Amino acid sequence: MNKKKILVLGAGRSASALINFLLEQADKLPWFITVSDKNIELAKDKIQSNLHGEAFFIDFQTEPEKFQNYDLIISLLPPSLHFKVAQICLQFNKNLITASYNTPQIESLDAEAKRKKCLIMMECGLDPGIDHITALDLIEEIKHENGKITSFKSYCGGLIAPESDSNLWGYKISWNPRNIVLAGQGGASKFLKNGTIRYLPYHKLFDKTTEISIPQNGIYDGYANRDSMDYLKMYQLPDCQTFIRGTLRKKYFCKAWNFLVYHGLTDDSYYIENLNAHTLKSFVECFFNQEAINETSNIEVINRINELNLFTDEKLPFEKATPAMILQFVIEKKWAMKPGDKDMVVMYHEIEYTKNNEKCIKKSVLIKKGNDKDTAMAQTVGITLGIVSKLFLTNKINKIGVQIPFDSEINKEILSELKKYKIAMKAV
């Protein structure tokens, strides 16, 4: 039997728990996968000495007609690039699965991949992607019982456990950090509530978060993500009068980040210059200064701003760089993830429903904690796209075209898979 060849590209911080599975299941299925990244050592080390894998760097802007070797391309690159990526893939009738976002960019390569009867699957990780499933398998449950949906919430937030939370912002980086900085910037947030659709745009969205109060586990701010809207017709609800997709932060993190935002330690728009003639002080003091915090009348913004000890001597390593390059440059130092911390997937959704004229609610949780081999981040997003690439592969998904992870039969397999590395929703 012909083996089949997996190239996978990108060997960060989510890609552990996808090639371990990938490896795993060669064992016993005729694969072999490929690890490209420009950090070589980096990728031979997610190998190691597998006699199923491979690890060297594929630079498929200048090569790209080494994707003619794959069956299947799996990308973990920044999602700016999956464009490019995905008209190699066609060019050469190869398909591609991601954890990113489907764009209109991607959506339009729809018509060519169906010509060429190739798969472009989209949205096969944590958020976007095990939100989706989920939420329709619950949605799919409460049609089942012939209820009416009228409300529609649900959140996720990649943060840190509750073992490992030892800073005031209860947050650490287990994913990039950059996508961190940027979060929300993408565009106005659009969703519906109570029949209205609403937008709001990023220099408010951090200051008009909702309280999430989960049981047995905390509470939590959540704000709105991207355009929910997009979703509410493919879920469809078309008697939902509130429909929100959004991200979780511990209490008290989005108030203290919105001053952040507020004072332009987020933009990423313009560069500055000569910044090795500055301290992080100095720089700083571009923006704010200390009587700025302290004017600031809630004591836990006060108290967070402070904690990452802005207005200190030390030296800037840029020459040039963007107000959020900077930013980026102070989290990844204050926000590590320390040996033996733990990080923690928290996703939470929350649907309103009448059912024989009586109204009802569904709350559900899912709840994952990193472990010492990978991060929660890396097993939810990972395996979720490794159990994809095995239906693919097996054929047990036969679609073609630009797709995401909507279809109910191809879901409950993600579903039970998902189940076998306790990665589940749970009633609550």
Given for the second form:
Number of protein chains: 2
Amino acid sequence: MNKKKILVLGAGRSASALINFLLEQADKLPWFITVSDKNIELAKDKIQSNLHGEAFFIDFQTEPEKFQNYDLIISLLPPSLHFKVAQICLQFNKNLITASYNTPQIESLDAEAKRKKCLIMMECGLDPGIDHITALDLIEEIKHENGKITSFKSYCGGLIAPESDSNLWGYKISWNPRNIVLAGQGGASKFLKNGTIRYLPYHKLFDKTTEISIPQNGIYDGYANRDSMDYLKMYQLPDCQTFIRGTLRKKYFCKAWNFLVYHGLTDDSYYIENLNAHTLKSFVECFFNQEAINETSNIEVINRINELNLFTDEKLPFEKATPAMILQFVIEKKWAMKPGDKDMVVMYHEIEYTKNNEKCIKKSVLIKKGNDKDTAMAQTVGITLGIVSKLFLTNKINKIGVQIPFDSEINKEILSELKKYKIAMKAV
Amino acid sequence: MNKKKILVLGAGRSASALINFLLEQADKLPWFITVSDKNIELAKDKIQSNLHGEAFFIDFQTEPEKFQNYDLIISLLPPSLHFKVAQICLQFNKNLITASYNTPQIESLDAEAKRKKCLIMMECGLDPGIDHITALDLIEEIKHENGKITSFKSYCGGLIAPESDSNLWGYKISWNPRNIVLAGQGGASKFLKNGTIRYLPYHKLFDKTTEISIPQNGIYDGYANRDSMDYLKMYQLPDCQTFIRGTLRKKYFCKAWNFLVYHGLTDDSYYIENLNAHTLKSFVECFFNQEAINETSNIEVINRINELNLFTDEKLPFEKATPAMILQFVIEKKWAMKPGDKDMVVMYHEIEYTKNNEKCIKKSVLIKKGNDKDTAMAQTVGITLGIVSKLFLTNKINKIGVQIPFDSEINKEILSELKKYKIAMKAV
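Could the form predicted in complex with another copy of the chain be shown next, to go alongside the form predicted on its own?
Full assembly next; the chain just shown is listed first.
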């Protein structure tokens, strides 16, 4: 029997849970796993001496023909590279699975993918990924009860476990720090509230948050995530008057972060030169000074900004950088995970509906903490990617074209597999 | 004697003062003026039956070779087109004068322009233009007195004359309405304050204004205009601790405008579809509602936003548009100049310096009102462009390459010509 050859692009932060999943399966299934990363040592470390895998670097930009050797490509590369990766997959009639958001650009490859009988499966991670899969499951349950859904709210956050929470922000870096700094900058966020479409520009996003109280868990701030309206159509909820997908942060995080946004420290649109002449203090004072902090009316904001300890004589390790790059440099140190620290993924759905003229509500929550090997973020993203890959390679997913996990039969399979890894929502 | 052939690109809002200046000169000087505009009627109306001119449309994108017929091109086209226009000028060894800001892209043509002995003269309008010319004159005066300049502030505004001021904003549209809506969006503003470089992101720009009290005139709000630091170098003020170029608005305009900025109504980065289904009210309520206005703590802001009368059932004349385009549609009606209305240009320099260990200050102001024929904006921009063109065609400007009006000999000539048109600063 021919072995199925899987190529994993990227061996970074969230790769090991995926790669271990694939290697474990390869004990039973005829699979061979190749891990590619520019940092070959990182890739090798993921495979070690496992006989079902190998590690080297395939530069898809310069040697795309290497894709010919594989049956399935799973990409953990930055989202901006996925259009190019998808194009190359189609060039060589290969299948692609990623955890990134689908885009109109990738969607434009749908006809070609169908013609070539290839699958390009997007949004197979945590958020997006498990959020759709679990939400659609809950929606289906309500529709089966003849419930008419009037409000849908879904929030997810990659947070720090309470036992490892040692700063005022309640936040440590369990995923790509650049994306943490740039979160929310992809244009105005869009959602439906009481029948009206609402647009939130970036500079208003962290100011206009909603308090999200999760039963038996805690109180968070939620901010609107991207364009929820795209999903309203896909979720097929014609009676829904409120529809919002959002991101969770610990209480007061958003208000304090908004101070940094307001003063321009998350700006990635221009470079500042001659940074060698700057200390952290002199750099930050180009944007705000201690007085501006003290004048803030909210003590919770003041305490959090002060905790970042921005007015020091530390030299900046850049010749030139955007404000966002310097803020990233600061938080990478302040919010680093320490040995033994555990992260925590929190996902929460709240759906209001009417049934026999009665108002009803369903709430469900998923809490997953990191373990000694993997962060909760890496587990939830990696295992979902792994499960979808397994279902595809064992012919349980027979779709072609550009897809996201919106098929209820397939989703049930994914949910039951996720449960084996203790990744499941529970009603609250 | 060969006639000098001048091509004026654009016959819009600020063209008539320039064209009349050129036609007047053509009574005495051997000049022939061609006015080009996509709207040929507009161009013809500017020339009428004058024997020294003609009007038609030259599409520089498709028929660049037409530039061959001219000695000098004066462009009133949008700034974004000027790189292309400059490239074509150099292709045919022609000279170019504009009132737009110089850019790194245009600056990159300097060597080629010098090789071809062509002049590309940028920033020959009001702001930029007269501001540099008058400021450098004042700076030279102080340096001659052995003054050491420690602070430089220069503000300019295209406002409405008090006698025509009939709305709370103190503002009517005397120049390009799209640019009014987008003002300040070209990236963070940058200036020097008490020895520290300050960066102001767009969403902070209209919030952090400075009160500018002009002696014998009035009180305004000033907001920082683009990158002042570029000019600090060119102005050669090594001891300057504060250096800011800014824009003037009537008091409270900026705070109220900031309400619109904050809520995303000036955003030009994305389109909203299906606007036919919207009224002005339902569109605005995607961003804020009457309650959000009422909750604003500043009554001056509340009154101004209410005056815009945004919550009406008026249909929107677009299928799709950016929020900025819809705001433009609103203010074009609310802030239209009525017959007889006069605009007013206000320019103000305030320079602090030390002389014999004594602190000194010089303040100067320019006020120019529109007349029955031309707005003050069109006069100040058009006449400056005309004067620079005249000095060039009569060999009083012998420069080549990419230039802005920074030569003190030439500037003195420009100042003395401007005076004939009652455009002059006076000490206050």
